[in-house]
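As structure tokens, one chain now follows by itself in the form predicted on its own.
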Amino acid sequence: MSIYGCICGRHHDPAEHEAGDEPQGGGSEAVSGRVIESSLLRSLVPQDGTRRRFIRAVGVNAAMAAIASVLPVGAMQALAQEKRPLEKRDLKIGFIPITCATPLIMADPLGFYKNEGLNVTLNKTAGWALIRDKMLNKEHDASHFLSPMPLAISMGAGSVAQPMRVATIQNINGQAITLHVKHKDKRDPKQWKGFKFAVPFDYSMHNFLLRYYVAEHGLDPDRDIQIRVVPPPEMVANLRAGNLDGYLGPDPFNQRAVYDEIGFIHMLSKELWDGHPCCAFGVSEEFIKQNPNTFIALYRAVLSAARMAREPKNRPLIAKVISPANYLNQPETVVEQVLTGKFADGLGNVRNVPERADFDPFQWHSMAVWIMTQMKRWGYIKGDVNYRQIAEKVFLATDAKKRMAELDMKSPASSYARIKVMGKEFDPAQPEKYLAGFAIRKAA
């Protein structure tokens, strides 16, 4: 009987048979090295077509690398060895269709949810309000958030309160300010007065950069420009029929503008605040206490896609999996421009930001407790916020260090670092100095 483990006899094993690529050498070590990386492959990318597509679009090598990246043999046995019994498989979790939600959303088509005993059915949500209200009852186990929702949501702003928790942040960056073609001479801030903008949700990172982005060129958001709510899908209609002027918005729905010929990127949002956060994913207290071996297996298979999707090589493949119409319903060329950072901005130029978009997974308290200074700066929450304190209850950076750690992820030593918005440096130990130093605010 040959050694190779494919029907036709010629190959080390049934992936490189589909591939049709030719053996390889190797002794008896090698040979059982890739036995167990096929397996982690058909566990990964159970789809026949979608595994093929893989293969044939990276190589057999690269494929086998970017598992063994992703799942090291080593790891895998150790985790099953610790796994213990879910209290509940079939999981229903909420997305809105955007890039920012690649991780969450590629789990699926790869297989990342069903490598740890998980049965999800991905939701695809109108909208924020409505993400909100189903996690709130109890619809959905697990949500896609915008980072500042499980805040709000957990003080009560915008709605009942509810404690909320954030597993991990879904993307940085991966944003952009879009106007219209028409605008493309009115470049300045400052020409943007009785501009209508639209932002995908009050408690959005799109809303507080746009607003910060606006404010430091000396236009008041709540009385210069107009800011609207629009569900990201709405955005680019909008655009078009002339109801806005632009919007700060998320992928891939400024390259889709791009696209239409529709709009221009005048900014990605990575040019205001390298690295911020955007989306988030997240569940309720309760569901952690009721479901504590389920959260887990749930948080390794979020952190397990995230950990794919930081490689660049991965983009082309990811793109092309989260594309079709049950989940984000876009061009793929449109997708892989967002993803691989190679992109037509609207007004004649090929740009080249790898970092466009990245999913950096870990929750920084720092990022909440800035979130938090721009909620009070425009009057979405009044009076004393003990910022520290709900981050640290909110953001669950503990949790995330232990889990990264199970998958050889990096984490960073400590949760808090100063961060730099258009230049501006903010110290997260003294949030209410940082909130006095703007001219423009809300009036108390």
Contents of the next structure:
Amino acid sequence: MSIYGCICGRHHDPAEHEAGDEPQGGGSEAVSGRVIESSLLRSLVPQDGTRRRFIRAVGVNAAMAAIASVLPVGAMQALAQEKRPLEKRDLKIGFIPITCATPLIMADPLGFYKNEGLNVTLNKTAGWALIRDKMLNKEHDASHFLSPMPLAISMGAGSVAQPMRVATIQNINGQAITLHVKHKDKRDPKQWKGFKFAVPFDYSMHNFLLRYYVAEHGLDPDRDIQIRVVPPPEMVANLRAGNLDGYLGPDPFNQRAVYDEIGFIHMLSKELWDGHPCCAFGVSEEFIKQNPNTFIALYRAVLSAARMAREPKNRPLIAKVISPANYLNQPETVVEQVLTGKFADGLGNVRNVPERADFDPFQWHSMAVWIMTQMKRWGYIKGDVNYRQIAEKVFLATDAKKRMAELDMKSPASSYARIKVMGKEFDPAQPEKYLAGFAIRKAA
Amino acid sequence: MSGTDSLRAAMLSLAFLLVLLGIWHVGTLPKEQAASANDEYAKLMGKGAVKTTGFPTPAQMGETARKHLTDPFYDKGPNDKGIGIQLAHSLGRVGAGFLLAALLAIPLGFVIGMSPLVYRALDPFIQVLKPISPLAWMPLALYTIKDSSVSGVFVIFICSVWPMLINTAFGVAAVRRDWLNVAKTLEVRPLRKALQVILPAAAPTIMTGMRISMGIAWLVIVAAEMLVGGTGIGYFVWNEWNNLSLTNVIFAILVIGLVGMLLDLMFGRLQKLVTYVE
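Could you present the same protein in the form predicted in complex with its partner chain, rather than the form predicted on its own shown above?
And the full complex, kicking off with our chain again.
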């Protein structure tokens, strides 16, 4: 870490950064609690008439109390008071229209960005390669990423090397293996020889989890099945056309395939690794250095959104605000089934899995190490990998702890934890040993 | 063609259209859905609700078209804009790329057409570059230009430059010797010769090149925007494809066809203006 100086760029050295004291300077903006309250109310009930009638009926204080029971208004007000002047107000953020990006999408219609004084334009982007290029080109200030992407970009795998950072994880779980309805009787992966599968990108949890899954069942993902890269929005159309036998893809496209009676949900990704990360919210190191205050404001907006998204009772509202054409462009019921975990599986059953999708923002370093072991396993990176160093450089867990503490959110004491993938334990302290334990892997 | 003939043709066109609509209507009549034993499951599967998917009936199509056409300029955020705004973005990109291409191709075409030496020297390059699919340039453009919108314009530029270049060169080279000789006898200066003798003589061929270029540019912009996203009619198609909304996709296809036809008609008119009888 020391070669990069302090990671957030606002301290003279890493020690000062770790100590966590904020550099002084710049008068704090006096933002009254009232402004937050009213803007909150406005974002929750955008129609003027309805809002006025609502307030008239229950009174401002009662209205605010009702909202405070859902949202941490007190914490938000406290945060707003310590706002520093923002270096950049107009930000462009790229996203792929999937439920993984829920926190960063919902932050727009629900006003979390505005509360931080940010004017954010969310740009729907056509695919992950374009997400990468638009970040490298600086067309986007921050972006929705697949969590392996910042690691890969920082290492220069499948990209020009540029230091990218993971500010928060967007979501955990929330993916699924979807198969075409014609394969209803082929639930055993051993019957999948010759199948054509899609994943959203080479450097994705989807790719690594699918490879892991079929390899555990004795299939070599490079020989026995075909894995293609297909942008998530195009997966359903390709499944319908018979171009694909299935995919391990992000929602809402698993649920959408069910809704359109093209596919069924074979397995939720939660059943492979409960609590696996999927997407991330990332920025370039350069952006953090040049706009430290903006970065913190953005960070807080996304974290606050993630906190709201973690509460199951908020999920139907969130499904409503992120379904329109400007964001996901999906039927609301599909998004709601994904977020609430009460869904039709395409085989005639209603399943109830509340943890189907969740939004734990904390970026475990152990996750990064696991991802890198899989990148090495399948030949995406070669040679010796300093797992710990890269993980700690790219996944900004120290920052996350600080920001989460500010919002009264709990963060773990250590950023390394043991992980269980399909019942097999992974010890982040011994990645090479773990790697050596796999029978099926790409020959080095 | 006489008046009655064109009336007959119009009637026949209308008849074709009606037959087509009839087949469409019959083909998309809603099927009886088997009642599911499990109500909750049926509800989650969206039974009974109007789904956006599936092939639309002509009536649904009409309703969608009406909705888009009565409010073509709405703006509900960066990823949801009216069809009019999307078209304007696409036309803007096509216009910019096409204009740039014309600015390069027509003067260069003149030089190539007037000098057999330059023609032979540049010919291998043109032959290699011409057949490259414009979209193949996209990754390279994104990498070097570092701007997705400008990359879109570049792709239009690169695809519309070749027909104009080749047609201009051909038109200039094919100007009748007699006219050039007359100009020579009268000791006309080179610039005047180019503008007043060669240009009018080659104009119909050049205009044909421009017409072909515009046709190609309009074909390519849709694909380019589907690839890059953001704004434009191509993005609109892509966004509705995500939602598997065939109704909107078909509507967009019709609009693309109509606009393409209008552009072609426009260049057809221009072509007529510069055509001469020898």
